[in-house]
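This document starts with one chain, in the form predicted on its own, laid out as structure tokens.
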Amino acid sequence: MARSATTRAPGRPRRSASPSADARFHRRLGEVLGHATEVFCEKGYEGASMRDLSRASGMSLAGLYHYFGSKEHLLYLIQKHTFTTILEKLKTRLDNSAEPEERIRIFILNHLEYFLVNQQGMKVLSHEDEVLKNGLGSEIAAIKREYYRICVGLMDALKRERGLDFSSRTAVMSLFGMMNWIYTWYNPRVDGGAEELARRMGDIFLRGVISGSATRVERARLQARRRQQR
């Protein structure tokens, strides 16, 4: 059985480690989190066992246990791993901008650019995402509720900066949906890469969100001479 209460935190060499060795076990926990993804991936969260993940990961079951405690752990160290990393390159990325239409486009080809390299595992979380319970799913819950917050506060400056009226929610939640299950269709030598990829997938979303808000606000305006008519 996992002892996962008296397990050693992966992710965390010992102090008196040296850069090599901390290099080496970086380098091979991120090895681990490699073949644990391409088994969630072909066999499902469900359908894996530690027995599929030790073989794929050439890590004896026991030290698969010692290191990792559960395949729940796989999972949550996958996943911290992947929003964590999309989470800084993107905040790095939009310091760099203070225009709302580009720090958007910013945000979708970030998105874009890590999912296209890492599509296995985008299917693992796009598939596995309610697995995770109590304190680990509370913590990649965090992470990802950030990670819209950011998205909506685009959403906001695009708004205030153009004077338009749509749902940031609704807009974010449809530009997710957009991005999030392109490894069920991507086809690079059709699609392009994944800056030509944004560029279009960008120019889709903010046409529609801002003729959308236009034609709303016009609605509105139309609406309020009438009654002025009357």
Second form
Protein chains: 2
Amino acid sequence: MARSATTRAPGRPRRSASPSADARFHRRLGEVLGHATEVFCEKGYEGASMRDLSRASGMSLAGLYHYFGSKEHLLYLIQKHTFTTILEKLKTRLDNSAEPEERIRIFILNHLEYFLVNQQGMKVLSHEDEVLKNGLGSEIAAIKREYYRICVGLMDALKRERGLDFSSRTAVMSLFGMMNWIYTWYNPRVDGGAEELARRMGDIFLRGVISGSATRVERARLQARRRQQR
Amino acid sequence: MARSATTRAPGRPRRSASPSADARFHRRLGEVLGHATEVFCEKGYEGASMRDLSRASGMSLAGLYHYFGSKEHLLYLIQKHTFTTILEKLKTRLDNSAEPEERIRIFILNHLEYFLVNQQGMKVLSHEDEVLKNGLGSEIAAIKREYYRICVGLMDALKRERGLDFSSRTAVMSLFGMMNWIYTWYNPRVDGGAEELARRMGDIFLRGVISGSATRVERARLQARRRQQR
DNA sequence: ATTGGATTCGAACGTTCGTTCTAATTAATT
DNA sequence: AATTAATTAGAACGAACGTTCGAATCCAAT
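Beyond the form predicted on its own, can we have the form predicted in complex with another copy of the chain?
Everything in the complex follows now, all chains and molecules, and the chain you saw is the first one.
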């Protein structure tokens, strides 16, 4: 279905006459996105109605559609903004270190810090994973893949440096699981801040990966011993 | 709202005239639960409509309501069945060992095995966590709490045996995260079976917890050294 | 003060939602 | 074979869903 030439597509590739109007649009969109994030976090994407969003942001139902084309497009905007932000911050921080173990600890801290500060956004990002379809979904998936690849790279660097041998994939996925599960149990009064949590999880994960994975030679020796014990 | 004496409450506290009818009811309910689990897993609880369930189970919309009182009650039945099963199997298996580390490995294997075989049910259980309200929700929460307490107990036993000092809560939650995150990435052709996965994760987690957490004495020594390095 | 685009709104669209009513059909027991 | 209870289906209920439309209102630039 082609769009008529007189009506602009609602939502994003925005081109306005005045720059101040553009700024206003962007600011207002940000507010709406914030409220929407809150509601999606509380009730889930499917569970939250457009009327819920209207109530939360104090704007009429029709008014919302001035800022995005559809509910799905709104979810895309939230996910993209959240993920882009965490990725950029990570890249900046990683530039400050060259040592593999420290770089992994930076990764963990960055992830947890952002997770705890923007708990709502991250819950929406984790929880509403397979909702977006087609182009929108694949764009988010691409950002996610880059984030994942960076972490695998950190893991490979550690293995190279210390001559370790373990599955980077399982390790990274286990680490992501540890960190992303937080939104189901975190309680600031019991569990401390991001630094403390990052140190604890970093300890478990890194010591586990380092002292748990033998070199190839040692692994063969261990397996022989295990076979003998039966 | 009181129920009339002539109509029985649909769904559960079932009392039939004949035992064979009871058996039939139970079998049919099981089939419906199976199909519903599949649909909930694919589309999510909110995203799946009663008409989707009707189509998937080959039964009319109204027919479904003979077996449960509401959509929420259906989710409760699925979660209860899934969780009860995994808990019972765990208890049986734990009786076969008294050694702390081995018992933790049993826990991990039991969890992963059930997770991979009943991937759909476990995804529904993990994903649709805060949907149930009031009595139904608190009953599921109680089962979950028991499961959690068992794992904390295993952790405390390990600490006692080896004189370790770490946060059982953080450790258990990290472990749950590692395991429960699987449904987002598991691929049987790449990641092997439950035993292999359980061994890998068990290695990371156990070695991490054991060699990562010092005794109280060692911890003080380490902190002093860290302070000196700055 | 006026103009023109950006923004917001009330009201309604057609669709789908979870649920329920009544009646028909099936299976088990006498 | 007759009776009774358990099971299924067709059709519809009101409510809520995402979305759209045309008109009103606001705001910045002239």
